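This document starts with one chain, in the form predicted alone, laid out as structure tokens.
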Amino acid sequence: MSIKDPRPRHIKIPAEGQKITVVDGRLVVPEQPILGYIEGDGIGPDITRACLRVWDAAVAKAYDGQRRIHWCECFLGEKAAGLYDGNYCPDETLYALKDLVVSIKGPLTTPVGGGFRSLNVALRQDLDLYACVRPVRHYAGVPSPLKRPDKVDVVLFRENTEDVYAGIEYKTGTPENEKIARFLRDEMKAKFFDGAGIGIKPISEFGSKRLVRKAIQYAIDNGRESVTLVHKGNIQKFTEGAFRNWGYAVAREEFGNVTLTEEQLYGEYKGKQPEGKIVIKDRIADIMFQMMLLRPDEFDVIATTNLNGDYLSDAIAAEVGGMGIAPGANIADHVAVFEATHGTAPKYANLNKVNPGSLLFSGVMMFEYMGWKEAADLITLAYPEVIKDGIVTYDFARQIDGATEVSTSQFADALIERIEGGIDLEAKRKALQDKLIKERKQREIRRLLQPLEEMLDTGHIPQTVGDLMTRTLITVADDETVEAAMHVMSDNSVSSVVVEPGSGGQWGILTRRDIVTKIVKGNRSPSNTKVGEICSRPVFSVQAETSIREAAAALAEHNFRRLTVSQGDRVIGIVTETDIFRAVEKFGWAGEVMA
């Protein structure tokens, strides 16, 4: 949506302090921005006016004062109706928060009444905000049902756009429902009961690989260990199955000097991570809810499809404390607006009462985004001493013994004593940091002793033939002998090699049997024939993504015991009934689906 630049009515730009600005796709911001705030509705103005006060005093305490926000308060919901003649969402404010680049807001209505878009959905798709951004980890002292919470630190992306939630639903009854149910059963042949409400479920590759693009720059930016890919592509194969797929491209294909997959992780490093890269993993998403109650270390961002985006970040979320203090973003290229992630709670309008954390950390990641990184470890390293002092809202004071339970204002003063008082951020970053780099090394340790043992129990299934492949060739030369192609096979212990393309531009492989049944039974000498005499010449190769059961008919259908895998036109390993075999072994199979 193209949004112009409206007359200006309520929302009045600060004299002082200068716009955030995007230069050669980077943010430049000054020394003195302006960002954009919404109150937002119910609890709204309790708990931003409770923030505002700790970004402050975070900011000027991390810079001495060199530093400074300068405020402008945009309009949404209730308050935007009554000043913009019932107008939830106006066009001024969309424009703003488009303007200033970076801004946040308190927790929003949408007006009951048909004809009205849910707020968040209208911000989303008209500032084309397409990656929600989640960060959940624990805070020592925040109340949490695991009995490790301390092992949650994820970033989850989370597409914003497509899926279901593009709206596209047809109810039963309705003459565009019976159009849409005739043509798939006629033209398409789908099976489905009478009287079934008709939605679609877009997923495309342009929305996929920039959200997917976004995941993995925030890895390589923040020190990340790897990127999950979260899908249920093992059911929806053209949907969530694509999306996983094109994950893997924007990884090979942009950041292919710095990624790798976890089969490379195993098969050629042994566990055993190199520096400066990130591993890219996926995992089906009922598995990855078991994961991240069983085994949430291993796991850093996480990049999914709408739907389970929703789902996935409200559960991490009540793995540390619940929505009360789970933090978020809408982002679009550049254009981001942070936002408390739970609702109104209208009966605590005004009370004073409620816990501002989720407002709170959304300012973090806000800071965390302009590259203001001291101010954001402020809050985040005085938190968990308010906490440990038992100074809490209502909603923790009820779960901790002892504590001394305090108003939303009266919270924020605590923090900002603690942020005033001072913090030695260098020792604190650098226990985190030893934390990290000791934990780490744990994993990887368990990856080199036991490394089947690590993919199963870290929910790790092969899905295509890229995750059974082998991926280093060993290759000999067309015009090479057999004899000197027989002595590869005895040094590598392997039963195969791929043969180069000679003058035809075909690849072939050359197998034991080759030898076995063309050299041995033929009565022929391997010191004078050549490789491209007996090799089997095409070879039929499959790409990356097909599915396993698709590489086994493949395999029955032709007679073949191998595969060459393809990329493209470039072949890049090769995959054969032992595999395969091996697979079912280890992971089982039932079938369509291996769980």
Ligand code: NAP
Second form
Amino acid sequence: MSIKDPRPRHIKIPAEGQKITVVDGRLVVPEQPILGYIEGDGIGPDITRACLRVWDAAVAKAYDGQRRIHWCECFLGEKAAGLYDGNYCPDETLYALKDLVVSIKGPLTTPVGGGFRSLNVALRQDLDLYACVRPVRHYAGVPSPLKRPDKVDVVLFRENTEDVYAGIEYKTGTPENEKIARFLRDEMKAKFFDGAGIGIKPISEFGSKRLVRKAIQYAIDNGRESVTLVHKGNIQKFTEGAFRNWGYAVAREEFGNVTLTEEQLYGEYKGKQPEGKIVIKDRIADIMFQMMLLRPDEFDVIATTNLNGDYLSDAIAAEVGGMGIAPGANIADHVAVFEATHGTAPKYANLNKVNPGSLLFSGVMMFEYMGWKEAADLITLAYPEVIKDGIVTYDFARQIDGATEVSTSQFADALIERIEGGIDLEAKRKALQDKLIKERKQREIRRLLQPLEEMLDTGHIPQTVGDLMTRTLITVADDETVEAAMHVMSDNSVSSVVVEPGSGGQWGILTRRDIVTKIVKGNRSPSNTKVGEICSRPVFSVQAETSIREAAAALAEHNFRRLTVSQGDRVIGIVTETDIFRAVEKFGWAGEVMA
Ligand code: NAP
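In place of the form predicted alone, the structure of the form predicted together with the ligand is requested.
Below is the whole assembly, all chains and molecules, this chain first.
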């Protein structure tokens, strides 16, 4: 919807300060920007009041008064209804949020009945806020059910406009339902039970690509290590599988010089991530839930479809005890509305009691979005210090022994005191950086030493022979003796070796079975027989991107146990029946993701 400039009524744009603008696709943030805020309903005014004070204090401290925010109050929800003759979602506010580019809002009540759209849905649709962004990380001292919650630090990008949320649903028993059921059965030959409710799940190239593009750009701007595309493409090939494929296409076509795939990481780079490159990988959604419990530090930026993102964002937030303090934002190409992710908790309204964390950290996200990292860091680093002192609101007090329960505004006071008291930002940043570098190194070592195990343990379901193959090829020369080749096999505990091309230029394989059948049964001497005389040649070779199913078909058809894997003409690995067996044992066989 295009929002027209309505007659100004209640929103007063501050005379001082300047609006944020977008020039050549980038945000231009003045030293004294005007930011929109909506205090929200229920507990909204309490937390907004507290957060505005903390944000202002952090900006003043971080920039020695050089930078300052000029806040512009906008109205949605009950406060708007009071001012705009019962209108919960006035055009003036929608226009202002777009015009000011960056704003932040408290929770809103959705009036029940009367045909109201949820205000949050209205905002998303009218401003086309297509990416729901949720950073989830642990703050020291915050109660969590995980043993090592500090390993969780992800930013989830959830597609906000498509999927089963598109609202294309037909209730059982209605003429529309019957019409579409008839079409599906008669014309499309689809089979399903009578009387089924029917919903449609549209996933488009446009919608998928703009979401993944945003996630990759975020990873680049924030020095992140990887972007994981989370999907259910093994079952829903043309929606979820297509999302995955479009995601990889965006990475390749638009960010080819700064991204690489997981296959390239393990293959070309032997597990060592090159500086300045972001790894693009994908995971099946159900495995991702396991992985975020078992190996959360393997994941960094996550891009996913709407329904997966809905479940996953709350599940991950709960892991770090962050349901009450998880921040969020809904973002269009540039316009961004940051928001508390909890509701209005009406029973606590105006009691000055609740935790301001969710809105507070949404503000931190907002500063990061504006490029005001110093102000953001001040809050993130001061916060755990306050928690460590046991100063917490009621919700944490009931989970932390010996904590002192304080009000919303007292919590803000304690935080501001920490911020103004000064924090050795550099030392803390360095400690954090050192920790990240150490963890990154450990991951690299694991990838280098045990590539296949590492891939499987981090939820990468092998799809191609390139994912499965053994990369450290054990080779022998064509004119080597069989006896020497047997020592090589024993020393390396392998049942076959790859034979380098002889004068004919073809690769070969020598197996233990060849020793039994051609040396012992053939009554030949291993010390007088050259490898080239008894090895199998030519070997059957497949390209690294060949799917496992095709490789299995080749093994079955030719009655082989192993295949060499090539990239162009070069043999780069070997894949055996045992490799396929181990992968299927670990992950089952749910079929291929549409390639
Ligand atoms: P809710 O407002 O999030 O509250 C549920 C419970 O969560 C509260 O009773 C409280 O738990 C805890 N909680 C929420 N915010 C907290 C905070 N800042 N500090 C500490 N604890 C907090 O969910 P709801 O009761 O289902 O929804 C109430 C209204 O909010 C509804 O009108 C709904 O439509 C709206 N809503 C709005 C948004 C939004 O605007 N983004 C999102 C969700 C819901 P305890 O009772 O255990 O103390």
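Residue numbers count along the first chain shown, from 1. Please read all numbers here as calculations on a predicted model, not as lab measurements.
Trainee: D479 and E187 - same rigid part or not, between the two forms?
Mentor: D479 and E187 are in different rigid parts, judged by which superposition fits each C-alpha better.
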